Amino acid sequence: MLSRARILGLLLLPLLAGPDARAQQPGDLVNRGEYLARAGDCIACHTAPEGRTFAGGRAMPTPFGTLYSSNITPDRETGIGKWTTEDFYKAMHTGRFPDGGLMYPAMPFASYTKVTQADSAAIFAYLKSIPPVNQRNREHDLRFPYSNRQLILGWRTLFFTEGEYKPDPSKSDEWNRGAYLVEGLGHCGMCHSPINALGGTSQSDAFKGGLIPMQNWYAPSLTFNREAGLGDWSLKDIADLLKTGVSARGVVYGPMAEVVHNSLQYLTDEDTNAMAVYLKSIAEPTTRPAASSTALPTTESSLLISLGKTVYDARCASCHGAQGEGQPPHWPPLANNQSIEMESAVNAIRMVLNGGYPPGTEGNPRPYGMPPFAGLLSDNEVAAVVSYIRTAWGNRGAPVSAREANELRSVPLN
């Protein structure tokens, strides 16, 4: 973990580094690389549960089979100890191994290609400084024909554009810093963009939200205000959410809680504010969704909502308020909450079933959590209370079914 003094020192080292970055002392380069590796959340994929840091082996289920992350410690036999700075930049920038072999795009090289060569060199210097771990990479377990790496050439043609981030001269330095972090190192589009049947995302759909494959969490659109709604948030609320996991407008759970815990909480205030500036700028103007239409008969719909209100009053109102007003920042409001109204109800159903905690961060060291109700509520009751929350107090989400609740009972909790 970086000390406050170290982080303050890093403010003098801009992420969009110029040629003078090569003149830094080795210690400064390593410390800066550690900061950038945090920004890139490298630890999330390259460290298995209960495993050694950066030694790889973490299973990453996909619709095509299971991939296993690689060892990026400086072990010369099983890690990247024989790589050069140029080899590492090639991997980040082009998605190819030093021998020219193709990397699977679970490694977010489509985002990391935007990382400057100076920043790539700093990250590599940091990785070379950590303890080596002798642990061989595990073979991927992919179904045919996806086990044929040559097919990645087709994927690259459709979905990969190589090139470092180029600042937009019409925008402020702060906006460009935020764009560099969000689009590049932060690789936010990996989750917050829809993924098609080929495992890719078109540029026109960037940041428009999507279901995270095999995890069954929905990453909301960062552009469409019916979902994340960031266009209506203050810069402080966005920055607080990124930095601490909680704000006056919302709380992060699921995969995003892991991102905040491992990565975003360690960024400087200047960098989280820059990300907030960029994220707010790409959000569309707010438009309230049309009133939900449902195929349920009127009587059935009324019974569903009535049951939902009963469950809500008994199980939820003590924290979230009788009128869904919440008690921010610990218990988020549910009324007029865009994340409740999203077309996908996956997150709301999973929270009722499994509960969860926002991340423990310096800004929120004792997070308030939500208990799981999977063992207390039937599928009908889960569907009813989620339907009630999505339609009460002026919310305009659509009701959900007991079948949807049942399908999410057995999915992994990550």
Contents of the next structure:
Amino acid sequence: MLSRARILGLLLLPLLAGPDARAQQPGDLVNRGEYLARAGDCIACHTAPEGRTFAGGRAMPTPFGTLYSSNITPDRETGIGKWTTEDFYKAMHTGRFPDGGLMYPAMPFASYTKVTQADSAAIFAYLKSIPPVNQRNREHDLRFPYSNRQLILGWRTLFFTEGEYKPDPSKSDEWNRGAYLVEGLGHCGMCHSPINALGGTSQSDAFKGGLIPMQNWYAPSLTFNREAGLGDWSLKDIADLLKTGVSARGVVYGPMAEVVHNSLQYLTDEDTNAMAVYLKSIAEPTTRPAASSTALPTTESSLLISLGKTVYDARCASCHGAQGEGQPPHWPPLANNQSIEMESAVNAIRMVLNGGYPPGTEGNPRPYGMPPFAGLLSDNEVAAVVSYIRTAWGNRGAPVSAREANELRSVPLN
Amino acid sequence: MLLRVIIIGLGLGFFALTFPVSAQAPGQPPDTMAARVEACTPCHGNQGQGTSDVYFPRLAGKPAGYLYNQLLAFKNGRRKYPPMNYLLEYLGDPYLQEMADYFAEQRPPLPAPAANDVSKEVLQHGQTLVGRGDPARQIPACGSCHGPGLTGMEPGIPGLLGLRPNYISSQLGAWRYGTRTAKSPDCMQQVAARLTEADVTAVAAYLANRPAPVAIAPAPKGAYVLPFACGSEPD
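Would you generate the structure of this protein in the form predicted together with the partner chain, following the form predicted alone above?
Complete assembly follows, chain above in first position.
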């Protein structure tokens, strides 16, 4: 079967491959490809720290073992130098190597399948234009049984629907452009969807938020207004956040700082605005009840919250304000800040423990940072201050326990 | 007349205090590096003077080139300390240079020499290694690179004073085991590889025990010739 596919591929090759992209295509195709490769954030995975650009080799820990990203430079021996434009489209669209082999879904082909053939060709033309790097791909280090690639077939049956983005004629061009970027190249759903035990996202849960495996950051729901649903954000605030990393409503840290740093800051204002229009539109009306229930006994949580106010006034109020109003965009507001109120307190606890800098971007090259308090506050104080900010000033989050704070002291930071 | 000048002067002083002159927009954080590096201060102190945690180093007054190299190494993961790697990962290099310049310019006084519980002999051994090295084992004196006053040299060689013995010995250990590396030729790796555990303890105790010199600024670039090539201090 496989060999038949290969023969078929060889027969088709002369028809589909076409002449060398770099020699024949105008420079603007390469430029457009570079822009689209930014939108797809290819560099985040396909470049190792201090490694050569797009030469792969970045370790990507997963619950199933460690994957190593591949060399996508045009090196003929170790990269994709022998691939054709059609091979590349097939990889993006179907998640299969030119020989028909199955890609691990760490490659977001479930999103990239929505990318048009023309855009895929532009990205390929760009990748063909960068300097080739001779660097052999490192073998994946997956535990049995995940080392068996045939298992991917099962994953694909459950979670993969092949198909380019189909514009919704009832919506504006801008909305459709935003949807195309968010659902396709942006592959936002890779993090902003609940990841189940099989490492997949079911369609009905798209953009409903989830804890990112191994990183232990919570990627909030993009549809639920009590998380990062953007229904009551202005388009400007959404676009500011995507483009600069800071906004009047909140600031990005952690994995989202990477996305803004490597990808979103390079998008045109038109594309950022289109994403904002789409993201604002997918927010659903709040249907879930307010998360006021807590595992903590009432007396314990009221003691916590009174300690929390003491900690807050001493450590936090000088920047975030006595009423949690902050000094946006650089010192984010905590009052009416969804990322603090949402059901998962993971991000708020992590920020108190480890602090953080928003990404340096063209629009905000010298960001202000949040100090790490891991060395200054006890588990109890961390739990107290997070409980306080989650419940003060009209915020409607639930208190957290010292145990939750303690558990997050030891998670990997990067 | 003089009195009037004084009164006006006091008046201006009063106004200056009441309405501090700054570019700060209302409701915005101060547009200063001090405000931007607040994330550094719980571990390194407001002026980079260090804190009570013995493993967190003083930054103040170290050469900007040295501090910049460290910030880059943390950002790129070459120097491994997850809390630092995490903080710096997505910051631009020019901004890291500004942070380095900021801490290099700070001049808080050096702390009092650290108390230590090592014997006189150990301190004596440390003094010998720091001051003269051990030519038989090809160990240069610390001062031959870090300066006669151990205050370092612009742009890349750090001063060794104001650090706690725990920090010095942990860093020397990291060099020995290869978990801390620098640009090739990695001179500190070569030197540290020749040290024994006992040498490290002695050097750390002696350095932390030094009283502050009158001048704590690093020597200017090229003030003396290094005994061997060092990637962190290019010619």
